[in-house]
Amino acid sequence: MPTDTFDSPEFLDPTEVALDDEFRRRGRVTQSAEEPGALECIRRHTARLAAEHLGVEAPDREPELPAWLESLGERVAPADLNALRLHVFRGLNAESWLRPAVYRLARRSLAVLVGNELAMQRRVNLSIQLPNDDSSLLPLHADCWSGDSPYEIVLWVPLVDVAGTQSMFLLPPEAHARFAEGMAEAGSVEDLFDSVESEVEFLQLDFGQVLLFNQNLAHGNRINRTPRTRWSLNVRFKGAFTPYADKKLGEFFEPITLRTMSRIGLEHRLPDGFRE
């Protein structure tokens, strides 16, 4: 029977509410890549660029490809790693398809957690962490402590399976709140980590999964004590019209999904005489 009322007073649907609740409670969301083919393309091109730098051929199929990436430590010494990383980083970011492909790995979740008018980091970062290498570490930190806007979210994309010290760690929201209250009394960065070591969570992801995390929470990595090299990408997103910090729009960020009326509004100019 027709009715003149609507039976739901909510603006968000249950799946959006659930995603929001999980992210706020855990400080992160792990999910399957929304376009797995894009992720596979990124990994194959990453391997080709690495092989090009090394003057060898990389396998192009499972299961050889992940094993080849994970065994990089057999072919590259820590002293030579940065040259390889820069070659792959530049090669990836020279591709016009890279950023749209990375965005499509999590675009639906980004729309829920951040919004549908997004600014994206102009370069996609690449991290490579060899086994037992102490030269590629990010000590415990929160990005907003060093000039990032608290409105940013990080998309973290492993190109191999990761777990334990091969992965990154994150301090959950409740533990971070307790930690932040007493942080001024801590000494070195290592002292900071020691104070929360029992509460940090090393994240486990299989290739094909991606992570969205709150970069306002303490996170970092440790020496990779596994025999497998970690390859991962990371990139930042924020609402295009939310406040910026040191990393500015047009310098570090670029709008990627501005909607029609936002573009019209930005382009609008009053006729002559209205400002007199």
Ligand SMILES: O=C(O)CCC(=O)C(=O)O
The other form holds:
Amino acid sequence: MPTDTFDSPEFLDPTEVALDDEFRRRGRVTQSAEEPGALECIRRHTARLAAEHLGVEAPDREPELPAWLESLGERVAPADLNALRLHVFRGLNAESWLRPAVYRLARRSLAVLVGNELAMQRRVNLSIQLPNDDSSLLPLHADCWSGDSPYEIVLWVPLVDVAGTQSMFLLPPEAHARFAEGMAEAGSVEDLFDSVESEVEFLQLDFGQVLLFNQNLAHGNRINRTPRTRWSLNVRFKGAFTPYADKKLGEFFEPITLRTMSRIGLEHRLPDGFRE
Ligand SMILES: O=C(O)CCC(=O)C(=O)O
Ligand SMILES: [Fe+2]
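Having displayed the form predicted on its own, please output the structure of the form predicted in complex with the named molecule.
Every chain and every other molecule in the complex is listed next, the one we just looked at coming first.
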């Protein structure tokens, strides 16, 4: 579908056009969490679950809480990290308030960039990257290369300040377009990364900010060479009625904001006799 024929900025207001432009140009937008209280609640609960797994008490306020999260490497060996991550992941996702709280961190921007009838991933992912740990890396990839549809956006939420290799990297759209042309000739994923290393951007975010990025662009992480552990959440959203790839509605995604007329339309059955 030639999408340029549908480019009708006169139907959007200027702030929407500006957000749209920035996302197109950079493949991402960073913003303050729309509900900071929800973010603090998510972080406190994350720390509480981690402390429970370790059999210790977690501090529950600034500045001890972020320092405790960042220094996890002093308390957990890489071999034990996955058990801790799973405990926290399960504990977070067992809370019915979690997904609405995560959604509310960026609901206005999601409405502009994706739409107001959304499907959301059923589980919120948790990533923990210990300093100098090479055992839980996500090498360069685009989600749409492995079962995600190109209609998905990722909401990425750091639970501590992140910068450099403690964070994730993203290849901006222009560089990605050049990279995608030559990709078929490249060898390993590591070769692919080497070919774009000078162009990828490691995203710097403070706690309190959230990121929305285009997962069709190459991204991933590297060994965290900072002394601080990274904690982040990520979750996918798409227009509920846009095409699905391997990650299906009902299994991986769930509609969260269907509007009345869509529900009426979905439930509607023509009277018998109109079917022939
Ligand atoms: O958190 C990361 O380092 C990578 C995240 C990622 O690949 C994603 O959310 O799609
Ligand atoms: Fe990804």
